[in-house]
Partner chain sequence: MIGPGVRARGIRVSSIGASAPRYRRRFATLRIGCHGRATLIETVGLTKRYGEVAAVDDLSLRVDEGELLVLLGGSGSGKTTTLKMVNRLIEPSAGRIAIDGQDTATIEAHDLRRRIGYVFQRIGLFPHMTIAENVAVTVTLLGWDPARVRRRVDELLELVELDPAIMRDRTPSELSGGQQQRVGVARALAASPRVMLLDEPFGALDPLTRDRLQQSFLRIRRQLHLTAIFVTHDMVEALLIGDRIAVLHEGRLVQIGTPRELLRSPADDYVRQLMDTPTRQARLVEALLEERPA
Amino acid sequence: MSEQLALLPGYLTAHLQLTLLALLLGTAFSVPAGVMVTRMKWLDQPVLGTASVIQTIPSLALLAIMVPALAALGVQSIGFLPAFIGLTLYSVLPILRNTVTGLAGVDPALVEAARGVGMTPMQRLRLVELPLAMPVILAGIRTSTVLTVGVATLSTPVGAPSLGNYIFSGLQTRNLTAVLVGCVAAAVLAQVLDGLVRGLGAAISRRRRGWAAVVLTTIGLLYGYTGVSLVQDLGARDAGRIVIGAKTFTEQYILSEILAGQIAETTGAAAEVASSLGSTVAFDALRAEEIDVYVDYSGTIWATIMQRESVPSRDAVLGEVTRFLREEHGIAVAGALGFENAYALAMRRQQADELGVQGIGDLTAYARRLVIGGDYEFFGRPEWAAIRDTYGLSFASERTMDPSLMYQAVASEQVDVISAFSTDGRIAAFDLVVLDDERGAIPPYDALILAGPRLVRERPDVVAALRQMIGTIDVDRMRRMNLAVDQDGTSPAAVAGSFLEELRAARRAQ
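Stick to the form predicted together with its partner chain and return the structure of that chain only.
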């Protein structure tokens, strides 16, 4: 618990940055746009329609499509910017719609009175229409506030830290304390911000200048703090901080902590972890120099990034991947950690024995009666297409689920086959068997430390520190470390800490 709470200031500040700035820009756009719509009726459909369409895009997808969209424009595509833009778009509709509704709801007799006493159109808007519509507009801002605080937790997969880091990593590592801390913090934040806007509305409508001043000062201080922290963060990035990326599963959390510890210890550079990045987001982030280091798997680069279908030998894949990364993207493969984390099909030992299944080829005859479960990416990945086509598999149904739930699902017979990861400690823990890929449909997945172009250019010492990790983790070691997190509830940082300690002890002993 205290370990989780120690992360709170950082995540909360990042969450505030995203939420407050998105709301500020969202309001600054929506209220004038709402006014325009009420003045020019023909704008009504296009503007409100567009905002509605944006609102119907699932929030996770909206944030995720910002990444390629911004990359196409050649600006920062990972981290703050895509999350900020996505959230801003998301905050627009409630404010816009309430502005239009609020202005339309102003008594026409009062609008005529405003004209009759000699107000210009702008004065009418400022002195009569907006003040009268204010309660409705503020209600829209409150809706947006609560919505934005919630959706901002989805900034984590596009590389912007937020309270979502608690939730994503907590769900992945079965750390319910982390999930709870993240949810409670987001809920409290939403209530506090909502309360501030509500307080402002009450103060204005009851004409309590004192209250309004207090609320506005509080909001101002929050924005001040946010702005200062944002500027500091930008400054810190330039100050040579090393950022290590991690995708959204346990092994990645552990490895990123190990690499961060190794870099900090060896070079003294400040190293921080940007965790829970989407799979291709991590690669894009490295290429765009938003992160400096992360661990990826040779087969993933081979199949997903290089779009290759043939599966040559392990060494050939490694060689081609290394050359491709260096030549195409200026990324250095610092080295292989010493284990493979392959996609593998796994099933209950008992069922495999009953059916007499040992290899994937043996499944072909039974597949029609079996259900397969896979992680979010699996059924869309080229590896699955290769497996399916090579062995002629056609399952009764394919179920996509969170990787942390897959093992439980197969053990409790809700699915029969899963797309396991070969390093997952739960294969042994749940008494599952990994099926042989006898026709070599699945490429090799050596865990590779990838160093971004900036490190290669500017920090040879860091690259050297990373090279010291070559061959230090074998598959058994990785499995045990994964199990320690997934089964025993140890934190990834703690597991990484004890690994580095052991490593140091072993080196001293040599």
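Complement to the form predicted together with its partner chain: the form predicted alone:
The text that comes after this line covers the one chain and nothing more.
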């Protein structure tokens, strides 16, 4: 618990930055837009309709859309900016709709009376309509506040730190303490911010100026802290820092910590980890020089980035991937870590023995009455299409789930087959059997250290430090490290630290 609480100030500050600034911009747009809609009725459908359409887009998808959209514009495509824009868009509809509803609900007789005493349209709006509509508008802001706090936890996969870091990493590493801390902190933050808006509304309606001043001062202090901390964060991100990316599963958390430790020890450069990035988000960020290094897999680059369908030899894939990355994107393959983490289909050993299934081809006769589970990406990846088409598989049902839950799902007989990862220690822990890919549908998946263009140009010492990691991790060692996190509850940083200490000892003994 103490380890998780030590992370809380940083994650909470980052969450506040996203939430408060998105709400500020969302309110600044929505209230004037709501006023315009009530004045120009023809704007009702296009403005409210557009806001409604945005609201129907799944929040994680909206945030993910920001990454390629911003990259196409040549601006920061991961981190604070895409999350901020996505959250701002999500905050608009409740405030906009309530502004329109509140203004439309003002008694026409009062508006007419204001016109009769000679008030201008702006005076009527400022002195009559907005004050009377304010309770309804504040109700919309309250709704938007709670919504934005919750959606902000999904900013982690686009590279923006938040309380969602607790939740994403906790789910992947089976650390329920981290998940609990993240959920409780987000809930408390939502209640505090909602309480401030509610208190402001009560003070205004009861004309308690002193209480309104206290609430506004508190809100002002929060915004002041948010602004100052954001400026400090941006200022601290100097060109000398090395940013290491990590995707959303245990192995990536461990490897990113290993690379961070290796870089810091060997070069003295400050290294930080940007964790829980989406798969293509990590590659796009490396290409755009927003992260400097991460571990990817030759098969992922081959199938997803290069969009190749054939599966040549392991050496041929590695050679072509290396050449493609260097020539097309200026990315260097610092080397292979020494193990392969391939996609694989796995079953409970007992069920596989009962059915006589040893390879993927043996599934063909039984697939129509079996259920297969896969991670978020699997059923949309070329690898699945290759497996399905090569072996002619048609399962009774395909279920997408969190990668950390797949192994538990197959062990508890909720699914029959899963898209396992060959280095996952839970294969042995749950007594699963990996099915042979007799026809070679799955490409090789060597774990490769990818160094971004900036490191290649400016930091050859860091690239040299990364090359020292070539061949240092075999598949058995990677499985043990994964299992130490997933089953024993050891933190990825602690597992990485132990590995680096053993590596140093082995080098000294040579």
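Numbering follows the first chain given and starts at 1. We call the rigid core whatever largest set of C-alpha positions still superposes within 1.5 Å between the two forms. Bear in mind the structure is a predicted one, so any value in this text is a computation, not a measurement.
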{"property": "Residue shift check between these two forms, rigid core fit, Arg326 Cα at least 2 Å", "result": "no"}
{"property": "Per-residue CA shift, Arg209 (Å; core superposed between these two forms)", "result": "2.5"}
